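As a starting point, one isolated chain is supplied in structure tokens, in the form predicted on its own.
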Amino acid sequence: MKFFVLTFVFCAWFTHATTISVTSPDKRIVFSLTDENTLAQYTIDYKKERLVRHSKLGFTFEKAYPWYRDFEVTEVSRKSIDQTWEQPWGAKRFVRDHHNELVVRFTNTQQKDIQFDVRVRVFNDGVGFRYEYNGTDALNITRELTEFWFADSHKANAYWIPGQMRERYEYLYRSTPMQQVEGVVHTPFTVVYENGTHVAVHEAALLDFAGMSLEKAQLGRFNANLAPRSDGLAVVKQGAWTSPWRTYTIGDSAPDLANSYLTLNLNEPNALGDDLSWIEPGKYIGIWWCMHIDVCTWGSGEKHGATTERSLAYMDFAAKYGFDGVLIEGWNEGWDGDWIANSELFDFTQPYPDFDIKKVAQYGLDKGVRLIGHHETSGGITNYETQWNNAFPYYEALGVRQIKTGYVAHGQNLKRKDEKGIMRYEFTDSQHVVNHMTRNIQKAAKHKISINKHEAVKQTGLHRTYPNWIATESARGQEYNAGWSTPNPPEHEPMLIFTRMLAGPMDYTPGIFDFDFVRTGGGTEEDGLHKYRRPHSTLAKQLAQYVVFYSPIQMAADIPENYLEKPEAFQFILDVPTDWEDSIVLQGDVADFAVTARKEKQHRQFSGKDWYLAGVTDENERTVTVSLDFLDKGQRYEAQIYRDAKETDWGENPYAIVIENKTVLATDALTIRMAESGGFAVRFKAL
């Protein structure tokens, strides 16, 4: 008779349960809200099949009862979204946003006014959902409770980097299976399933809130993570607020993630006015890898990077080689010592005495290319902030439309200085920090000057709200090939283009030309170091990351004597933009290679008509086949073809290169091979 009871109840617990469901357009995604138990939670289906398990939502606040058990659901509205967006810049110009929506409310059934709203958007190429809070209350956040529990974990590998660790986002991504997946992870996160399936999660619209990561709570199991204030608190808010939306895109291939415009689309649209004039994508040089490599210096003295003398060489090179600006490093007082611990000695309007700045920017005016700025912080954003009055009108009368920003600060001890004057440490991606990273877009775009972030928060497709965002790196990138670290490997490239590059443009400052440079610790060939200091990568793989990799903003990282020595292989960098009308990954797979087409956009001298093709792949030698179906039909094309030769060997002889050219049509296809660590690149020459 016990045993009878005890089954009535428990059925009678679980037909009480609400589950409110919304489908992609396709049918194909279906993502559900329930308060089953009394707890908020959400699944997410995938062509007939579970996803994502019964994952609970939810927060704990400072002192207010927490969203978590006893609430149960009620909806609140739906609608249907179809239409197209254009771009300012991008890897695309006209965007579709096509999804259907529902907001849901649950309320806690002890406490009726107790509500919070979760708004869901679902796309055919995944999901975003995000909370929603309308009250007046103050609420000090002390963790977010959005669970990730995948199912099926046991058939999946995950593609990741630490969280919340010293170096911020600048690790070697992991190949892991899931359930091997250590600690703290950073978001995008990407999933691969034995059968095809692939996702990546991570966030959108990341805004006076702290960076979420990913925590392993179990097998498959994940817990939201958000990165602490100085104070202990993960969110202080007062009145009505939303969160960031949480993220899921979802395909059956790696191309499928990189061809999302999900993030994006969960972004509002821009908030600068109808001029972007201002917003100047293109192509610079710049006194900087000469650091790297140990050519010359940040700081004063005879090796100083930053002399006027050099830089109006520099002026001189862009302006016959058609680059759009010259980044200059170490221009400012702040450099000598050490400057990753002078974040309290940056002066942003005090040259070196040996760097006339006026000067310099005035002759490359004149002939056409623009200075491009910089602030290293070394992660002291007071110090920054309270700077920004004068150095941001300094800039600006000087003719610069671009600022680079670096956050070089180890351990993510960014210095803030609250109300009371006392130094808090701060985590890269913390609230404080957050809003810091937005009020500086903010800030610089009422000066008409575009930002390129280093060492800074994750891109969340803010670049759609602010375009001034210009580019960020927040990954590792091509300084790392320089001799003073352990190379980025051959996986590196075809690994970011689905994992870090799901989020937003990366700079990650291509085409290096010299492999051979000698540094203080580099190696030699003698001592058996060299190849393995050296970069591990071809030359046309140098030349595909312009394609493969997408930034509005490219560098030719490479001292310019390096280039006159290669000028064939030079031209394709002369020749690719860096904005498009269309962009589409053809082929890959996470780590191993990747093939991609970009069609330029129409602008100054690129007549709209041509495409471009390159790709990468990993330690492996490769050949691939691509049809060339994507060109516009009929129309004939040159094609101008770089890429590894059969002697071509990374290690060994990485400058050997073939370029040829072949006329094409829609009609045929290239089968191109890929040398180890090589790749090719291809310019579609309208004809």
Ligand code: NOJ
Given for the second form:
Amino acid sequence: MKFFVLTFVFCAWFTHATTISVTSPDKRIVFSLTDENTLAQYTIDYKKERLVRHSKLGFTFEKAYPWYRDFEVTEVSRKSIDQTWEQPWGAKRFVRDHHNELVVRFTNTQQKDIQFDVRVRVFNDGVGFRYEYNGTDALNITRELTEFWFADSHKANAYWIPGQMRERYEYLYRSTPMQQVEGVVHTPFTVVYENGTHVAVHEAALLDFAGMSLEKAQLGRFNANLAPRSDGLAVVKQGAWTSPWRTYTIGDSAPDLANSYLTLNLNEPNALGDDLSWIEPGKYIGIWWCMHIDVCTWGSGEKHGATTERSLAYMDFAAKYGFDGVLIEGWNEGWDGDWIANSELFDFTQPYPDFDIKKVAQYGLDKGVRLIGHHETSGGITNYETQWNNAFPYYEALGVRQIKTGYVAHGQNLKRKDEKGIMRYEFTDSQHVVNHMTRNIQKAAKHKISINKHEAVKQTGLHRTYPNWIATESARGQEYNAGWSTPNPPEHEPMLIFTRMLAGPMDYTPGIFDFDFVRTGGGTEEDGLHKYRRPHSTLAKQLAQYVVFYSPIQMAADIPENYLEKPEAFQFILDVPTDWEDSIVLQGDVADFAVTARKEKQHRQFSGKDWYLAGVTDENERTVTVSLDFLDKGQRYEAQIYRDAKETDWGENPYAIVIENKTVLATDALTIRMAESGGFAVRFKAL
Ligand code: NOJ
Ligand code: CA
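Based on the form predicted on its own presented above, generate the structure block for the form predicted in complex with 1-deoxynojirimycin.
Let us now look at the entire complex, which starts with that chain.
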């Protein structure tokens, strides 16, 4: 590890503007801080061209002097780091953290005790900077003044979803010229320039703060917009604090963005101690899709999904086919009636009478399969939190190691009782809810439980610090293809890979094998609507999702009988691991296509020798040629290929699939055609 520190103190006679720069180790990125016109500002240059124009820094506070005008640079320190750290699970086992750091102190020219630091880290693949306050004042933040002012915005396209809206992060991404971005948009916010420069703005280590969105100020210029709390403030702080990192991932292609580990590198190391053996990546099935396609229900009654009988059958299926867990939703009291509106009724220790949870959990354990717990809160933050002291030990005693949580509530409607017992209504990414999410993870860790959060605050790399934050949904997942909504369009997969998934693992729930369900309200054979309200995907594309989407936990989301109908294709799901030694996004364009290779990590039944490769395309058919030079040199592999057939058509004939084997070496290449909204998946089995 290289490490050195240099500190300069600027003298008071300093009157003209000071500009201080720090470059990436490869010198391609230059980040500069300046106090020109007494305003704290930054710029970013990439490959000798301006990428981010003079963008202001600062905050306004409820009752304190704003960090805005009349600031000058008074102190600078630098440091360089080059270290490699190991992930307990991940898309890649060893991550290199190579960056140059600059810390600049801005001091008010009139009142010298008003100061803040900006810490910058510049990597070869981007930049992170954050604010640090070392004082003792109580600072109630009303606005963050950070600007993101893209140069040449008329030459860029942007990929975005709206922020702070009714459906949280569950929107279809829009692709527009950057100048046509509207209103408040979430991060990751992905930008592609005509000259091939790719940029994604996001944040890292969102702790005790409000989630940041970007708000359009003028063409190409965005302001940080912090999700407001119910009291109208953005963030309430007492004494010293640091903001989350504001980040720009920068590269020359869409794969460059997806191959970046900048967000993780900006988070603190594992805080959960040395023994992480209780955190279990793996594959699972669930009593889940049957609710979404309306074959069964979460609530009690004749169609109740979580019955003892069905649960035991799912345990049998999981054991027979080597799945690690069975998720069971709708197991507890609170689902009857309008569950989205009845958050206060959820009881996290009271199973429905027709669900013998002890029997089911033990039956699974005896066969090597764990029950995966479910805590749907429908946004009842306090109702949930006040039950934790019972709810976590309850599941822990049953051998549960993973809980899926849910926060289905619209817009600013997460319910929190304040100190006086008055109900307050919060956004998903407001400071209170951000803190709830962190507490939830910390509390779960005490019970050796990992959390898979749905409708949660966006990911900001905190799974490095808390590796039991095993996955997150927080985007439109497969559930939208179940007939109860407009399905995800063919471009959704290659869109998510280069937008939402830049933030971290997504529990997308891949692997739908039957598209011909007829759901109440989802259209009928007669009106033809059922053909529209189903996955806009080929079967091969469903398999590809297990590789192109990274998550340490992957669901085989369909109901078991549908897998038994297509045993040859099912084999890929049985083979594919979820924990990787290495991953490389090889090819791709945002919203068009992606091709990814991953090497399995040696663990449990996985030898660590096999590689996997998969691709997905949007509404366009596409043929890709992939050099296999990622494979281990000299090793022969049996390539087990699952691809679209000539006649495959996602609307008329989605199930047609070619499964074929070839012997290959690293010196070979594969040329594979993907049908419209199709894909392919390959297992390279070491011979
Ligand atoms: C939304 C989640 O994304 C979904 O997976 C879950 O089944 C429902 N909420 C009910 O909790
Ligand atoms: Ca959801």
